[in-house]
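Okay, so here's just one chain, in structure tokens, the form predicted alone.
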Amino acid sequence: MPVEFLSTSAIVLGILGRLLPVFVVMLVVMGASFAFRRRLGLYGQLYDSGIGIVGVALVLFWLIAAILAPVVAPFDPYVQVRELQNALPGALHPATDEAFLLGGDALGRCVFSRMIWGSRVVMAIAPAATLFAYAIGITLGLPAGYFGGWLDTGLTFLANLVLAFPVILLFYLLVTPEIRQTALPGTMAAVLFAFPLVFVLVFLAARFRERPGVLALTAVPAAALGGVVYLGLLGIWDPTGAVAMDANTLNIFLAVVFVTAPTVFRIVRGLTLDIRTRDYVAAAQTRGERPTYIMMWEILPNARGPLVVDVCLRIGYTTILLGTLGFFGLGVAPESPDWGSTINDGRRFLRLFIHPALPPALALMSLVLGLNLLADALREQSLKD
């Protein structure tokens, strides 16, 4: 039987009507966030200028696209139909007369469906990884550029060594099948994932050392939270079935925070021997402040301007990073709909059929483009203060 086509105002229509749930909470978030701007802080401040506001739009489409995929996604992005296999773009599927909005892959997956559930794959690894990287870096870029001395010596001389690898030859090594046998992932996630919590624990300890009842208060929910979490990284113990991640995702996951934590633990370092300099870090010296908390409430929250700035556009680079990885067949699964993979699988016949290729092409453009919107926004929010 013969496959049967929308037309074009079909087309457009349908992935309309798709993504409307999407635009609906887009719309109620940020027509609130801008009603209450002046109380949302650093946030509040990105709907003052319209770079600000496209970047917040962008990126919010896709986090919204990602939360909503199994009501805005008509197939499962891993079922293949046969006679759609490389369809043009409205062709209706043979049972159910739902369309491959915009058709189909060389396996018959419904190229609009991969799309939108490989949101999910870039929404949650790349700003987790980068947070992790962020952890990394503050916790051992602070007491660097505090102390100095032997201790910024050592922790340099390791950042340039890992920055001294080619970064896609580090990312074949670390995920290729024969590391993943071995102890050093295991280690890895042992050693980069306990770093989130001694950086939180250590924060809360340096706030509130003089106040031991609020420490507890703070401190003691942190620790459980914070252990059970780490537990569940490592695949120990995940009551939720949350936060555990498979061996593929796990190795993934690990090789953009080892890649990432570096280049974070430079920046912190430079800032920090900037600002170690300032009157107001000699003036808490004078009182006596520990040095944990000078360089937790004193440097670190001086230095939040260029660091949240460099968290979008780290946030944008380690997309770039998952891109790449799935393009030269390094995702977390062959038959991931992350758009890397997506976009290698439609590279394959693109002098036949550039529909495959162009919308995760273009989903992963948009996303890194909003995320790049964003830091140049709160770049300049920053030059204001």
Contents of the next structure:
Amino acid sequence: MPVEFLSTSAIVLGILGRLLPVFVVMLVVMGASFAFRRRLGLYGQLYDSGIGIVGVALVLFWLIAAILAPVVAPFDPYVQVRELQNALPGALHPATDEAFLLGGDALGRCVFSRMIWGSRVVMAIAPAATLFAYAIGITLGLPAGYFGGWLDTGLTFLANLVLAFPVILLFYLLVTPEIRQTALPGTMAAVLFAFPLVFVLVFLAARFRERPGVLALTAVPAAALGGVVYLGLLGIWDPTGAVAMDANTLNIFLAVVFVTAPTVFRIVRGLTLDIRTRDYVAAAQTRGERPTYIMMWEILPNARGPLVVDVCLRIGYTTILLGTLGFFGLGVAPESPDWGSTINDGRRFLRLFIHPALPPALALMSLVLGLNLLADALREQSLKD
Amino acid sequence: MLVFLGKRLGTMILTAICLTAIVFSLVNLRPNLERLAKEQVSPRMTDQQVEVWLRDQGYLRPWAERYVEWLGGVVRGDWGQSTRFRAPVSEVLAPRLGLTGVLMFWVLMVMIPSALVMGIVAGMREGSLPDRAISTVAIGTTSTPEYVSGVVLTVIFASQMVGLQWFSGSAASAAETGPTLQNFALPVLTIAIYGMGYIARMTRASMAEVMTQQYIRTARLKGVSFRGVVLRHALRNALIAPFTVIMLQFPWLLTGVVIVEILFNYRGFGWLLVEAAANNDIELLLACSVVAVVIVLATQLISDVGYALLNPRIRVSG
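I would like to compare: after the form predicted alone, may I see the structure of the form predicted in complex with the partner chain?
Now the full complex is given, and it begins with the chain already shown.
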């Protein structure tokens, strides 16, 4: 039975129609943000520049698409329709007459649906991995910059060691099926995932040391929550099943955090070295504040400007790293709809069929571009102050 | 200067030893060795046979002993045998490295001049229209990793369905008969685009900073033309920072090379690294790692020394 196709205009309308919920939510969020931009601090200032608005729009688009994926995507990303293998955009499903808006891939899966579902993988891992890398980089970078000496020398050497590894080599060594049979991922997870917990507790303890009541009110819930998440991430005890990662994801997550953390460490250390010489730090030292207080509550808040800019860049870079892993088929589950894997699946037939590889490639590019534009707009805003 | 150089070299050698030790242990993890045994003898070996084979081959000796032995071999030029290609590693590696060297040469030839020109034009008049246009393009290219630009470029220039078909989508023939514009344009462009924006932005920042300096104003007030100021006074000082950036790009370029060699089927060093890793070829993977690590460390050393030489204000003491 010959497959029937939609016309080009029908395809465009179809795609816009599927994306309508995303656009509606975007319009509401951005409209409200724009109206109240004077009261929204740094985020509100983004709406003052064209670059900032474009950046927010691109990032928000993919964020909302990821959240609404079950509504937006017409098909299950894993379902294969044999009649629609390599079908061109607009091909109609023979049974239901629903369209494969961007065509089918080599296994007859809906390219559009896979692209939308793929955004979930990125949006779940990239920001989380960046945050973990930040927790590690800050926890180690602050004391290295503040105290200097052998601590600084040692940590800097370690960071440079990881940075001297070509990323791709590290991935090929760390993200293999064999390595999962060893204790290495578990050990790495236990060490790396402990840092956010340590960071939060030191952060609170440094501030509320003199006020045990407040300390108990903040630190105990934080420790309890952090502890549960920590045990869940390690797969030791996870009553809700909300935080546990499967072995594939854990391996990818660890590799990305491990590669990103040294860069963050270097940035934080550099900022600390600079801010340490300021008068307000000297004033705090003269008051007799403890080093943890000075680092967490004097230096860190004053380093936030460059750090916020870098977080945006870093999430974009993490997205690229995730794509690289997917492209080499490292650590991703088979048939995973993440963008790197779909690009890799599609590129084999690229000279004959362009539609399976192009959408995820452009999707990844637009998200990273959005994040880079955000970072640029934030940098401009911070220069104005 | 000599003390500085010596210190740097010392750190570099220490780093190299640490890195190779890490790679050596990761490659020689127990599951990897078991897989190797099953590949080399028969997939249906029992655990006991695997144990015996590994012991006979000397894989179960103490880690330190094996590492020192391997390191000694590397220093003497004995890089071991490749199980994937069934040939000495050095014979497999050398021609592939040459091929990648050719690719890198063309990438640098395309990337560095265009990035520098972009950065200088953008930075010499901060906030002007060319500056805004170039800065936006630069952000765009840094958002386009090789696996994206490779796909997009192939679609535009090589696809049989909609493309212009100017260039070939495969660089396989470049490895055999030498590079031509037809088979080499896409791989070179793909790598160059991703690095270009970053270098251009760094050059722009450096150039913009130099242009605000007092001596530039003095030169302008003395009546030197804008062109003369840019070319004679600003350029020399503005190019110090990009030099470091370019040197530190090499680790990223290596990732790009691997992606592009897979994408365009160019069988150079990157392709070899993937083959070695995918086929559990332990000695070849180790050799590839050594080469990669040495390249990265050497460029770092050149960047440090070059920076000190180029910038007289940074005369390193001790």
